[in-house]
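First, one chain by itself in structure tokens, the form predicted on its own.
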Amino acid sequence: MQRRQLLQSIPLAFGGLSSLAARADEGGAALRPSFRAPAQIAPMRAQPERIIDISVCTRPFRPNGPRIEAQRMFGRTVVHHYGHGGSGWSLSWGSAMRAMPLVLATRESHIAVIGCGAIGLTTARVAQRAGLRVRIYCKERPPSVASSAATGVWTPDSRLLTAEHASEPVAAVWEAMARASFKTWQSMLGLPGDPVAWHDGYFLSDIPFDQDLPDSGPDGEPEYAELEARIRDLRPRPVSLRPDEHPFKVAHARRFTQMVFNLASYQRLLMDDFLREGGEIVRRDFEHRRQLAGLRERTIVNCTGYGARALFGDTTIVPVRGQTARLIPQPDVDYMLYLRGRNASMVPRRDGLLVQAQGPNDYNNDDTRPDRASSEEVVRKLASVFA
């Protein structure tokens, strides 16, 4: 699948699912389940009036992938971890297992992480299950920090480096880490609050999924990597759906299951386990990377996502703009949708239906001021597909 078709096919914040859609009917009817017609589904209410919240946040996207390595400054060991695109939440634990071998080789029992975002948390979750002692420095705190504005889907491989630099060995890493993640996150399944669920799901389409849709021209985005094939046996394949098997008012559509993160609970979950096992967090603003120098820990991890541009110099870093919104929580709409072609998504979570829209000029792009209005176009695409 070409770039183009798959930045048109569904928001980029929910990665490989639409290379998973266009795979559904592989294998010829023989493998295709049967679906009767729903008894119900609770129609989603999708009016604007109903907004209770928007965030946006900026996704530290690095052309050649996150950034795990040590380097030695001010006289202590920094190891850098951050850089995951849209795959934070995602990819964390796997990311956090394999920067821990850097960590431990410094032979520190006490250790530094700077950010408290889904990077800094899970990396110091995974210190502590080490058996070290750790102690966050952050400017914010759940549920401030960036990584809270997420929509909470797995997506392993979303905006997270471009094709040119997806080599074998690159991929390989790639899937350990969201191997490893996914079986942390299984684990979580049925805990109080529900930080992990999943959720069956519709791709909505007006023409058939194997039509491209028309391209809208040229946006500056590069051609990110598709992995989502190494890992397709860890969820169920979407299949097509006929005209009587799904009540929505679409000529095309296809159902899937896809893993959730309820991410008011889960951050919760987080922090509490952290300062259960002694952890600490001190509020601290680094301006500069001199300040390091004044800290009492000699390994630090730095966990700064976007940050890093600023305090590291890292330039390769590109903000990717996300702006996402909810609405009143409906407990009984427990599916997500995705309208292919009006770039509209909608994900049920505890704390209300979070819905997304891809902007045309999301990448590249720092501005984190809410834009209602685009908001509220997604609620109206969205409620254009209820009878």
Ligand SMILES: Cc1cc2nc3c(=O)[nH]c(=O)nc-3n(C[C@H](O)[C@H](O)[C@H](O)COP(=O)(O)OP(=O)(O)OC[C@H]3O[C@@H](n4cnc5c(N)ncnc54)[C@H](O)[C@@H]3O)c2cc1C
Given for the second form:
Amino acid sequence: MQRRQLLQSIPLAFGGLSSLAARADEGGAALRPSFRAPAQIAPMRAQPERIIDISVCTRPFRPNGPRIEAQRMFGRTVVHHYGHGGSGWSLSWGSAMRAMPLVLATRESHIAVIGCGAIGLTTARVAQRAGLRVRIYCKERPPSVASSAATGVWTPDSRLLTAEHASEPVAAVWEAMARASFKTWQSMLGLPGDPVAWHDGYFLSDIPFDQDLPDSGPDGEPEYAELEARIRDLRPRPVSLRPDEHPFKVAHARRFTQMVFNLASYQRLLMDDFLREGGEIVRRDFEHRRQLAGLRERTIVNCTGYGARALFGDTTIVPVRGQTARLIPQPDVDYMLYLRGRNASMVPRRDGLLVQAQGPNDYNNDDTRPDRASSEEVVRKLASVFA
Ligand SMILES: Cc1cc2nc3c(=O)[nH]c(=O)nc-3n(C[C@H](O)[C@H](O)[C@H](O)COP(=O)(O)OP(=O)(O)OC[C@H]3O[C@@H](n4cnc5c(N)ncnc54)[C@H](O)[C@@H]3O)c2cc1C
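Could you present the same protein in the form predicted in complex with this ligand, rather than the form predicted on its own shown above?
Next comes the full complex, and the chain you just saw is listed first.
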């Protein structure tokens, strides 16, 4: 399949669905569900006027993957930890665990973390668990950080690095980080506010799943590495559904199961845990990296995400724009939707039904102005699958 055809068929927002689709093909009849899918499900109230918020942010993408390495500057050790593309939440725990030996090697008991997004907060928590005192310095904190605008699903290989950089050693490191993250996420199931939950979802298509979608032209995005096959054992396989096993107005449907992060309650949990264990958050906007020399901590973890481009002059970081919109919460809607070939998806978060589409010009695009018309169009597409 051509890459751009694939992009149409793969919900990058949901990362692993590419492999979900492939896995369903592999298993065939052996994958029949042991129970019938509910033909009656609560319909989503897919009306544009129910949009209550639109957020736009950029994924900090580096073609060769996240930067995790130590550097001496201004008499300090700076441990760089940024550039997680579309996988920052998913990989946060495993990635922070990978960065921690570099931090501990400095033998400092008090450290600074710059950044309070997915990576900064999680790194701070992992450092606290290792017995360190941590102060976070940041320009913004949740809910104003870019991380707060993410979809919030388990997408550990989404826009993380290009295929050409996915050598076996790199893929093995990724696998270790993904497995470590996954294990930590499972320890947060069932907590108040459901910071982490599992949901079923429906992957819907007008044409058979093994049939390519029409080529829609170049999208400008590179060939991303697809690594999720290495961790197939972590999730149930998707199943193809017969028309009487689902209520949607489409010819073809598959059910999959996916982990969802309720980012509002999850970020609150991270912040509360961080502060309760003696962490401090200081508002600070570093205009130049020389200002790091003024910090009292001698070990500094750089978790500035896309901010590292300006602050540390890393021009390899590419902004990949993404827009999400939330509709008024519907607690009875507990399933995800992805419309193959129609570029529309929905995730049932507790803070609203989060809808999303891929824009045609997202790559290398740092325009964070919301485009309401495109979110409304996604809502109308989602409405079309309900009777
Ligand atoms: C639309 C969209 C959907 C996404 N969905 C998912 C998903 O479902 N699952 C997933 O795993 N990932 C997803 N991602 C990717 C994920 O959101 C990112 O990988 C993650 O947010 C990166 O986190 P971060 O902490 O590195 O960056 P940020 O959240 O940008 O945090 C950077 C921090 O550094 C601070 N900072 C930056 N520069 C300076 C400076 N000069 N001085 C002081 N402070 C500074 C900022 O204030 C902020 O506190 C999505 C991304 C987008 C855009």
